[in-house]
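The chain below stands alone and is given as structure tokens, in the form predicted alone.
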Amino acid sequence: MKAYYDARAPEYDDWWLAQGLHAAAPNDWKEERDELVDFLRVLPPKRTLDVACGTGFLTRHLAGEVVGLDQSARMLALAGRYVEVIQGNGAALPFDDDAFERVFTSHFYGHLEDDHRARFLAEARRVAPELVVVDAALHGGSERAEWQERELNDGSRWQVYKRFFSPEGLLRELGGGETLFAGQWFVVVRAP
């Protein structure tokens, strides 16, 4: 997964911006993306760790003191324009217990297979009392996991594991909490 995101870093924001290979994104996706960004801007400010921050596209909209963590040095080079960044692994967070007030993660949890999910959740709970997860919502189907083939601008193709969530299903996995945002394309939940 690290090699894929290293390769994707220069074009990662194309997905968020619906340009390049992602230019055909439906208008309702773009509108909901903008609603998501507006929603994140009004989350109460907290000392936040953004795990798998990528380029910092969403990270930069979080209020408070924010630290971005990612395995990819190429992603961090871009995210560093917005926040303090640290290279590291979401399954072994390089921070003391209760170092943050919130762990935030976007489109990371849905890429984790079973054993990695459990390790990430244990680490997130160790470093902060609150976890906010943004991920891909179910749109027109039942909960599912799949291997996707993703193509980059250079024509390379990568196999990526991806899961899609209903708010209720995601909260069940996280052990409870509340839905903060539920759309056709994105879901945001908060778990204690």
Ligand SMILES: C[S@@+](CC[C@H](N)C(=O)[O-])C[C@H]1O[C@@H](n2cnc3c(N)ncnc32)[C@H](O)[C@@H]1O
Second form
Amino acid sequence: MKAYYDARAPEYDDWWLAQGLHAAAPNDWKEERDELVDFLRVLPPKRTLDVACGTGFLTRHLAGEVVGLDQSARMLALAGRYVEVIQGNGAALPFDDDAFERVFTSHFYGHLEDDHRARFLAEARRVAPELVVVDAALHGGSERAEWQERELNDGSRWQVYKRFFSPEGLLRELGGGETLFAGQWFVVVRAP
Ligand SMILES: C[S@@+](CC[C@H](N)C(=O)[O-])C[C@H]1O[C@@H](n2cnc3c(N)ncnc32)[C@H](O)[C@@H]1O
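Please give the other form, namely the form predicted together with the named molecule, since only the form predicted alone has been shown so far.
Below: every chain and molecule of the assembly, starting with the one above.
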């Protein structure tokens, strides 16, 4: 995952913007993306750590004091236009206990395999009392988990592990909490 996202950084926002290789995204996906952004904009402001912030496409809409963390220097070069950034591993966060009020993470949890998942959750809970997870919704036709073959603009091909979630399924894994956004394409939950 590390090399893939580093290579993808300059073209990553093409996915959010539904352009380039992602231009075929359906209109209802684009509409829901805009609804997701509008929803995130009005989350109560908090001192937030965005784990695996990528280019900062969503990070920049979070209210409050926000720090973005990612493993990829190329992603951080882009996210750094909007927020303070730090290079690091989501499974070993370089912060003291309770350093933040909220950990936010988008389209990261669903890429983690079992052992990494548990480590990330333990770390998220160590550094903040609240965890907000945005991820891909389970919808008609999508498998719960799959290895996807993905292509970048240079024609390179990558295998990426990816899971899809119902809000209930995600909350069960996180041990409870509440659904904040339940769309056809995106889910957002908040867990203690
Ligand atoms: C699908 S992108 C999501 C980016 C952003 N959160 C968003 O929703 O647009 C996954 C991100 O996770 C980062 N990443 C992958 N493994 C990581 C790890 N162990 N620690 C920190 N970041 C990681 C990648 O560099 C990439 O930026």
